[in-house]
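In C-alpha cells, the next block holds one chain alone, the form predicted on its own.
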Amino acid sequence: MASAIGVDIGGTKVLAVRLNAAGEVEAWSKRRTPVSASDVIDAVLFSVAQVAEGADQAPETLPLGVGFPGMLDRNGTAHFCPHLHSVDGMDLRRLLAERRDPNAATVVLNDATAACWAEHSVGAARGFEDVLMVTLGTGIGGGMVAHGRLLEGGHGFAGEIGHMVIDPHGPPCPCGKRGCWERFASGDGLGRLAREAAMAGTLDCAVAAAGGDPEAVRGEHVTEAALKGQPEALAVMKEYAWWLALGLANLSNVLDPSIIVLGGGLIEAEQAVMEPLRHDFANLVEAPEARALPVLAAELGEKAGAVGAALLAAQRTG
C-alpha cells in the first residue's frame, strides 16, 4: 500500500497518524479539537503537516483519510454531530480537498467505521470476515464489516447504533429522542448510572472521589473504584454491563457477526466490565452459536480511527 495519513476528529481531540507502506505508524500527533468549524479544518490540515514531516512526499500529496464523530453522507457532508455541532451541514470532503493536491485521495467517513476497518485489518479482528465494532466514549459509535467489506449503507449512515431506542421512556438524548442505547451504555451513560447510585446513598467510594458531591460523580470515579474491587462500584458496573449486553445482543440478532470488538476509553476498565458483559450477552442473544461469540477489547486504542482512515485512503488511491 501507499504511505498515507489518517486523522480522527473527536469531540475533544484531533489525532493524526502517518502510516508507511507496510501499514505501520511512523508518526502521530494529538491536539485539542477547536470549537469553530473553520478551525476544525485548519486543525486537520495542521495535524497532517505535523505527521508528514520527514516523509518523502509533500503533505498535500499524501492520501488522506479523516474519521468524523457523526453522520456523514457518501459525498463527505456532515449531517449530524451531537458532540461537535459546529460542523453540521459542512461539506467536509470538499473543504479539505480544495486545499490539497487535486490528484491526492481525500476520504472522509464516520470515525467508528474507520476504527472498525482498522481492527479488521490489523487489530483484534484480523482474520474475521464479519465484524461488529462498538466504540464506547461520550456516546456510542459503531462500524461493521460484512464478508470482508466495509458496510457503509445506502447513504453512508450505517453504524449509528448508539441511537437505537431501547427505552422510549428513558432519559433524553442529544439527538432529540429518549432512551437511546448510548444514554445507558456510553461513558455518559455510566456516569448517569453512577450518579443515580450516589444519590441513593449506595456509592460512597465514588462520592468521596468526587469531592463529596453525589451530583459530581462521573464514570471515571466509579470505574476507578471498581478496579480497586469496591463492591458498590462493581454493582454499578454490573448494571452498566447489562445495558451494554442488551444492545450487543440486539445487534447480534440482526447482523450475526463472527466477532465483536469493543473500543473507546471505557475498555480501560476491561476487567470490571467484560466478565459480567459476556455472561449477560450469552443470556440475552438469540442464536445458541452466538452465545460463545468472541467479545474482545480493541487492540489499537485511541489510534484506531486514524489508522483505519489512513488504510482506507491508501486503499482507494490509484
The other form holds:
2 protein chains.
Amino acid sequence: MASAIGVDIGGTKVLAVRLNAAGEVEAWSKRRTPVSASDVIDAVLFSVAQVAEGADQAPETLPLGVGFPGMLDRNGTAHFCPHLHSVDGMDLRRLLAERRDPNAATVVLNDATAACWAEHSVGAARGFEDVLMVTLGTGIGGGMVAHGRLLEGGHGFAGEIGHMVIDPHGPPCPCGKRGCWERFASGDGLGRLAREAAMAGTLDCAVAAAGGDPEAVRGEHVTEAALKGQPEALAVMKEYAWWLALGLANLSNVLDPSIIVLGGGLIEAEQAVMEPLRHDFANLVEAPEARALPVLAAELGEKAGAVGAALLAAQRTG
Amino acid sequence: MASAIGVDIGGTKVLAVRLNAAGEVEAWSKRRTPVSASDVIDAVLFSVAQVAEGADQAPETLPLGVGFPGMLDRNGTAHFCPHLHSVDGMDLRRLLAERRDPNAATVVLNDATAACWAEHSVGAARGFEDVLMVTLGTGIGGGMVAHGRLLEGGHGFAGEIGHMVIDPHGPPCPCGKRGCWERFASGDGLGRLAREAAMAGTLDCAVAAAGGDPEAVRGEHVTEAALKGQPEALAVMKEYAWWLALGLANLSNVLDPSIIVLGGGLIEAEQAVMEPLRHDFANLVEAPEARALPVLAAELGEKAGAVGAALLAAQRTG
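Output the structure of the form predicted in complex with another copy of the chain; the preceding block shows the form predicted on its own.
Starting with the chain above, the whole complex follows.
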C-alpha cells in the first residue's frame, strides 16, 4: 500500500497518524479539538503537516482519511454530530480536498467505522470477514464489516447503533427518543446507573470518591471501586454488563458477526465487565451453541480511528 | 439465467415455483406442510416434480433453492426453526442433495432472506442496492441486501430481527427472553395488542366478531374493524404501527437501508397501517431529513420466498 495519513476528530481530541507502506505507525500527534468548524479544518491540516514531517512526500500529496464523530453521508457532508455540533451541515470532504493536492485521495467517514476497519485490518479482528465493532465512550459508536467489506449503508449512515431503542420507557436521550441503548451501555450510561445506585443509598464508596455528592458520581468512580472488589460497585458493573450484552445480542441476531470487538476507554480500563458480559450475552443471543462468536477488547486503543481512516485512504489510492 | 425451481416451506404450507430462463414464474403449486421431518424432504421433492412437469429438463437436474422458516447455517443445517421444530438439527442441504443429480445446484436458506432477494431482484426493491425486507406473520422474519449482495452473516444467521429486544419489561417470548420485537409487531403481536384493548373493555366490535370472548380476539378481527373505520380498532392499529416503526427505525439506524419492503399477509391486507407507520418512523429514525428511505409493501406476495430461492439457485449455477 501507499504511505498515508489518518486523522480522528473526537469531541475533545484530534489524533493523527502517518502509516508507512507496511501499514505501521511511523509518526503520530494529539491535540485538543477546537470549538469552531473552520478551526476544525485548520486543526486537521495542522495535524497532517505535523505527522508528515520526515515523510518523503509533501503532506498535501499523501492520501488522507479523516474520521468524524457523527453521521457523514457518502458525499462527505456531516448530518448529525452531537459531540461536534459546529460541523453539522458542512461538506467536510470538499473543505479538506480544496486545500490539498487534487490528485491525492481525501476520504472522510464516521470515526467508529474507521476504527472497525483498523481492527479488521490490523487489530483484534484480523482474519474475520464479518465484524461488529462497538466503541463505548460518551455515546456508543458502531462499525461493521460484512463479507470482508465495510458496511456503509445506502446513505453512508450505517452503524448508528447507540440510538437503537431498547426500552421505550427508559430515560430520555438528547436525540429526542427514550431508552436508546447508549443511555444504558455507554460510559455515560454507566455513570447514570451508578448515580441511580448512589441516590438509592448504596455505593457509598463511589460517593466518597466523588466528594460526597451522589449526583457527582461518574463511571470512573464505580469502575475504580469495582476494581477494589467493592460488592455494591460490582453489582452496578453487573447491571451495566447486562445492558451492554442486551444490545450486543440484538445486533448479533440482526447481523450475525463472527467476532465482536469492544473499544473505548471503559473496556480497556475495565476487564472486570467482560466476564458477566460474556455470560449474559450467551443467554440473550439466539442459538449461542451454533455460533463461534468471540467478544474481545480492541487492540489498537485510541489510535484505531486514525489508523483505519489512513488504511482506507491508502486503499482508495490503489 | 438457467431455468430453476424454488420452494418455500412455511409453518403451514409448501409453495413451489418454476422460473423460466427470463426469471418468470412458469408453474407453481401449493400444499400443506407435513409434520414430520422426513415427510418435509419428501414434500419438497414432490413439489419439485409437480412444478417441473412440462419443463425440458428432469426435475432432479434443475437448480433448486429451498427457503425454510428458521436459522440455517452456511452448510445447510437447521438450528432454530420454532415454527417447524421437526427439522431442527438436520442437514437439510445434504438430505436434499443426495436425492438429486450431483451436478445440480441445491441451495437452502432462510425464507425471509430468500424473499428479500426476490423483492430486490424482481419486486418492490428493484434497482436498490441496500434493502431491508421485513416479513410480518406469526413471527417477524428479516432479509437484508447490502452493496447489492445478500447479507448472510458469519454463520448464515443474519436477519433474526424479530428477536431484537425492544422492551425488557415486555411480554415473554417463546425464545426465553422478554419484549422481543415480534411480541409487538408481528401478526401475533397485533392480536396481543388487540386482546389487551379488548380485556380493557374497548374494542367491542372486534370482540363481537370473535364470538364475544375478548381472549379470542385475533389480528384479523381488529384489522377488519379498522377497515370499517371503527375508532377503537384504529387506535389499536395506531399503537401497532408505532411498535412496527420503532423496530424499523432501530434497524435503519444500524443498517441504513435505501428502501424498506414490508411483506406478509398483514401488510398486503392492511394498507391502513402504512400511514401512521411512515409518520412514526420519521420521528424515530436519526436524521430522517437526510435519508431518502421509502417504506413500501412487498410486490411478490406469497411467492416471494420461492422465487428468491429459485433465483439464488440459478445464480449458483451461473
